[in-house]
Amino acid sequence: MDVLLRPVVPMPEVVLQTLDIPVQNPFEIRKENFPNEITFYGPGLKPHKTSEFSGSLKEFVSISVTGNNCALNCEHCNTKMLDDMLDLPSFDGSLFDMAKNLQKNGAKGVLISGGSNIRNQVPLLHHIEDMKRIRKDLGMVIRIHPGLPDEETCEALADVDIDGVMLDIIGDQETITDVYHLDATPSDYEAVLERLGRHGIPAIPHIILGHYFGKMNGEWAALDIIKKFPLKSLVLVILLPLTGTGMEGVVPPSLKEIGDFFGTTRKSFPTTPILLGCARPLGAIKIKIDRMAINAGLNGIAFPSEGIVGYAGDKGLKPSFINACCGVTW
C-alpha cells in the first residue's frame, strides 16, 4: 500500500520538450500543402511502356542544336544522353521548321538541349528568335537545358517566354572538376539560379544523386544552394551507368542514401513541387527507388515503373498522366 502513496515524480524537462516535437513525416507534409494527386510523366526520349502507362514519343521531343557534339565528355555522360535527342544541324531547316514539323506530327512541346562548350554553355542564341516563333506562331511549350547560361543567354531567354529552364546543380568541386571537367565552382551555379531569378525565367533545378562516380558528395550542399531561390519545381534524378562512358560499371547510392535524400528534400522544400526524373538505375531496385518517392512525398515522377500508378492508389492519390519532362502541364 505505500508504494500508492509515493509522490509521483515528474519527468524531466528535456523529456517533456522531446515528446512536444512532432515527428515530421515526409508523406504528411505533402498531404498539408498539396492536393491528393500525382502526375507520371513519359518525356518522350525513349519508349515506355508498363500495363499501367503507355508513353507517347510524339507530344514533347527533346532537340540538339549541336547533334552529339559535346566538349566537356563528361564522365556520366560521354555524349550517350544526345543520342536520343534530335539532331538539328543534320536537319535541312530551321529550329523552328523543325519544331513545325513535328507539330504536324502531334507534338505538343519541345525540349531544346545539346552539347556545350569548355564554359559549360549550350549554343543558344543564334536559335533565340525561332523560339519565339515557336511560342507565338505554334503555341508550343519550350523547355530548355541551357548549361550554365551566361548574362546575355538569361536576358534572350526571358523574352521567349519559355516554361523552364532546366539544369544540373553541383555543390561539390570535385564533381564539378572530375566529372565534368569543367573550370568552375559550385558558385557558378549559384551565380546561374540568381541570374534566372532576375530575369524571371522559370528555375528547375535538377540534383543528382551519386554524381560523384556513385558517391553522395555535394547533394546536400547543392539543397543549400538551392534554397536560395524561387523555383518551378526540384527534380532529383540518381546516377544510371551507361555503357561507354567513364560511370559504366559504377554502383549508384544505396536505397538507404537515396531514401534519406527524398526524405530530406521534402522536410527543405515543404511547399515546392518534387519529382522524380528520368534517369534512374533500372530493373527491380527502380521500383524500390519509386516506392520511396513517393512514401517521401514526392509530386511526380517520370518514366513510372510497374505497379507505381496502383501504389499511388493505395496511398490515396489520384493518378494523371503526361506524355512531357517533369512538371511540364498543356
The other form holds:
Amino acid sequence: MDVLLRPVVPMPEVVLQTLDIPVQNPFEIRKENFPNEITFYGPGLKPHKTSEFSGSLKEFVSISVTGNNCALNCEHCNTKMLDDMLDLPSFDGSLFDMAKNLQKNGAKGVLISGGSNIRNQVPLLHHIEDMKRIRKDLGMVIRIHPGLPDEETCEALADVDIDGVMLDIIGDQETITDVYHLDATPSDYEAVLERLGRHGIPAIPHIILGHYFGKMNGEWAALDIIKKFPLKSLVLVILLPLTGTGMEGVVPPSLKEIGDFFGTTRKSFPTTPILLGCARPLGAIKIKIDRMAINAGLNGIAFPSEGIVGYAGDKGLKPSFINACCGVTW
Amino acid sequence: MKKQFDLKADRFYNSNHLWVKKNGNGHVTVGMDELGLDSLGEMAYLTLPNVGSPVEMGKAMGSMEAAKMTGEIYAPISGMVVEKNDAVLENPLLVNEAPYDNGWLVKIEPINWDEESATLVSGDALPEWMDAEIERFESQGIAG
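Same protein, the form predicted in complex with the partner chain this time rather than the form predicted alone?
After this comes the whole thing, all chains and molecules, with the earlier chain placed first.
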C-alpha cells in the first residue's frame, strides 16, 4: 500500500529523451563527435603525482576572497574546501598584487573563489577592477566560483573576459534546503544559468552525484535544467565525504548509479565536452570510476588515478596534460 | 599554539616523514610518522613493493593516495623487502590510526645500514628536528 501512497515523480526529461535515442555505446557517441583525444587535469589544490602524470601546484592557483569564512555551513563542506586555497584577506595587498606574485612564481591562471553570504553569493564585486587588470596586464586565465551570482555581479563579470564560471547546479529542493541550508529553489539555479548566458559569460556547470547524503536525488533534474542553456563544458563530480562535515561516514552512490549517470549525460550532451572533476571518492573505487568515465566517453579527467592514462591509450585516446581546472587551455 | 606530534625514540626518521625501526633480527620496519600523516590526511589507497623486491634509498618503492596528496612513497633505506603489511593494503586508514604499530608499511633487510642510518634523524636530535619540521610545514602551507 505504501507504494500507492507515494507521489508520482515525473521521469526527468533527459532520461525520457535518451530512451528515444537508439541504444548506442556512449563511447561510440564520443568517437562520432570528438577527436580521439583526452585531457588530464591537475588543478593544483593538492600535490598529485602518479607514474603517468605529475601535477603542479604553481601553474594554476585557487584564491579565496573570504579566507576561511563562509556564511553557509553546507553539510558537504563546512568550509573545508576553502582550507586549500590562498587566503586573500590575510595577504598584504590586493587580488591583483597576489596574482602578480603568483605569476612571478610560474602561475598562468587563477581560480577566484571564496565563501558565500547567506544567499550563496561570493563577494566578488569589489575585486572586479583587479580581475580586469589580471586579465589585461598579466594575461592570466581567470576562472570564477561565484555561487549564485545576482544580476549586478553577472553584469560586472561580463566585462572581465573570464575563461568561465563554475557553479554547482542543484535540481532538488531537499538538497538545497538540507545540505546548503539555503532559501532558494531549483529555479534560482536555472535563473543564474539564464543570466550568465544573457551576459555572454561562459558557464561550466557542475553536478555533484550523491549530493543528498550519498543519494541521487536531483542530479537528473539538474541535467534537465542545464540542457536549456549554452555551456562551455559540463563537469561531473561525485560526493567525497569529508571528515569534520555533515557528510562524514556517508556512502557515495554506487558504481552502477555513477556509470548510468555518466552514460546518460553523454547521450544527452553528445557534443558538449563532459569532464570528470576533482572531487570523487579516493582509493580503489576511484580507479573504477575513472575507467567508467572513459568508457562512457567523457572528454577529460582531473587528478587521474594511477594507470588511467594507459587505460585511455588502450581505448585509442591520445592524452594531453594541463595543470589547471577542467577545460582550461593555455 | 603549535600542534604536538608523537615521535617514538626507538626509531630513525627522514624528511619524508617515514620512520625506520631496527628489529632484533637485523631487519628494519618502515612506517609513516604522525607529522607526515597530519599533512597527508586520511589514507585512501596504497601500493607497496612485493616481498623479494630490492628497494633503494630515496627511490620510489610504492605509491599512496591520501585526502591531501597523491604521490610516491620513497624508500628510506636500501635493501630487500622481506614482508609487506597486507592489513594496510586492505584498510589504508590503519596507517593513520596506528602509525607506529599496526600501521607499518614494509619490513626490509638493509644492505647498507650503518652508512644510510647515519643520514637519518634519531635519538637526542629528534625534538629539535621535529620543531624545525613543524615550522617548515607551516611556512610551506602543508601543515594539516
